[in-house]
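Single chain ahead, by itself, as structure tokens, in the form predicted on its own.
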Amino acid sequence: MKNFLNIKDIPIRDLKKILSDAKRRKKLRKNLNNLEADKGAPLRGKLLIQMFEKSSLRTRLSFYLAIKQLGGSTLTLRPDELHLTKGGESIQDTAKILSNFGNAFMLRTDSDKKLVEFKKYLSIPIINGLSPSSHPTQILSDIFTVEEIKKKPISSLNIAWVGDSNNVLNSLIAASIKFSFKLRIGCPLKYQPNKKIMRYIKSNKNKIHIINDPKKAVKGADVIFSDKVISMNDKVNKTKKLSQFKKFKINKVLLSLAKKNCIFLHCLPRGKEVEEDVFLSKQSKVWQQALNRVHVQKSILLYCFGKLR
């Protein structure tokens, strides 16, 4: 049994094995419908329990299809219907019940501490479907998409991030260190990664540069990543924050400073951080990026169950 909580805690050989398995599985599904199981249905009889404390569309749909295509099933719990929220039941007791009824637990949470506590008491694998500090399933899937489109390892590419410092960026930073790719982060000075992340970057002496000029950040980039400037539950003056990111809006002019064959990726949902003509352009690969989450999450599930080939 293995957990999937943060990219920085997973050995690079395992991350590469997950990507390799996802690539193979995607090829084998060309002639199958969404709900048809993979050959051999490796997770037949397994139940994935999901709980969402934050809004979800892509993560919810992709994990549903992932476990179904592996031959298993899924049950989604609403936190507002559980004793954990309403009746004061402890995480320890909830974890015991989840372990008795299910075979794996995927949690999308508003608390990193909750992830750690569930990990402590669960006797089944736990997967981080998003937490305040990271979004590992998203970024591993994004690496899959980059390598699929570019047909080369991400370690040989120049990656740029333009926008706010958030949980998705934290996982991208961890991936940069694990996979050893160049990463330029373009963000306003006030919105740089927090001190803990900055120490993590420094201690690893990787090819990560934080630049407060978006034009310099994207120069020569093979891939430009972005995310919403106003995130879920962002308790800030939204008008003021958007004005501080005005220079960092991704438009055709900014995109033209990257390589000609540069692609644009966005984990969605989108906001005002990208112009429509970039988001809907041929260089934008956001729909392929979203769909690939199914394939990678299948391999993450197999990794957690110890069934990766």
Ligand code: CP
Second form
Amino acid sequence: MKNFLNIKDIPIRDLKKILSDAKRRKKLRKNLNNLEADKGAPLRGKLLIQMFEKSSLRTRLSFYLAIKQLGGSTLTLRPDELHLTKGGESIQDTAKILSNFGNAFMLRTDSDKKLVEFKKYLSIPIINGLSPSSHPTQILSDIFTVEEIKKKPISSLNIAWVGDSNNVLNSLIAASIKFSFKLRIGCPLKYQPNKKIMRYIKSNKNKIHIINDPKKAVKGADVIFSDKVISMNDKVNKTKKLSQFKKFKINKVLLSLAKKNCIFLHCLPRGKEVEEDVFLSKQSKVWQQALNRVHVQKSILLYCFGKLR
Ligand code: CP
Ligand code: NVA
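One more: the block was the form predicted on its own; return the form predicted together with phosphoric acid mono(formamide)ester (CP).
Entire complex below, previous chain first.
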């Protein structure tokens, strides 16, 4: 049994294994409908319990299809309907019940501590479906999308991030260190990664650069990533923050400064950080990116169940 909590804690060998399994499975499914199981249904009879403390469209749907395509099933819990929050039931007791009734637990949470607490008391795998500090399933899937489109290992590409220093970027930073790819982060000085992340960047190879000028950040990029300036539960003065990101909006001019065949990726949902004509352009691969979550999360599930080939 394995957990999938943060990219930085998972051996690169395992991350690469997940990606190659996803590639193989995606190819084999070409003629199957969404709810038809993969040959052999490797997770037949298994129940994935999902819980969302924050909104979700893609993660919810993609884990639903992922476990179904592996032959299992899923149940989504609403935290406001459990005793855990208002009723005062402990994480320890909740985790015991989850472990007795289910086979894996996917949690989207507003607290990193909760992931650690659940992990302590669960005897089934736990998957981080987004926390305040990371979004690992998203970024592993995005690496899959980049390599699928570029037909090259990500280690040979120049990746740019233009936007806020948030959970998605933290996982991209971890991926840059693990997969050894160049990452240029374009963000306002005031919104650079926090001290802990800066220390993590410095303690590792010198492939990550923080540049407070979006034009310089995208120069020579094969891929430009972005995300909303205001994340869920971001406790800031929104108008002020948005105005400080005006220069960092991804428009056609900025895109033209990257490589000619540069692609645009965004985990979604989008805000005002990208112009419509970029978002809907041929260079934008956001729909393919979103759908790939299903394929990669299937292999993440198999990894957690110790069933990756
Ligand atoms: N990208 C992503 O995780 O989307 P949702 O918040 O809709 O799940
Ligand atoms: N950074 C965003 C990602 C949403 C998928 C958030 O946390 O709201």
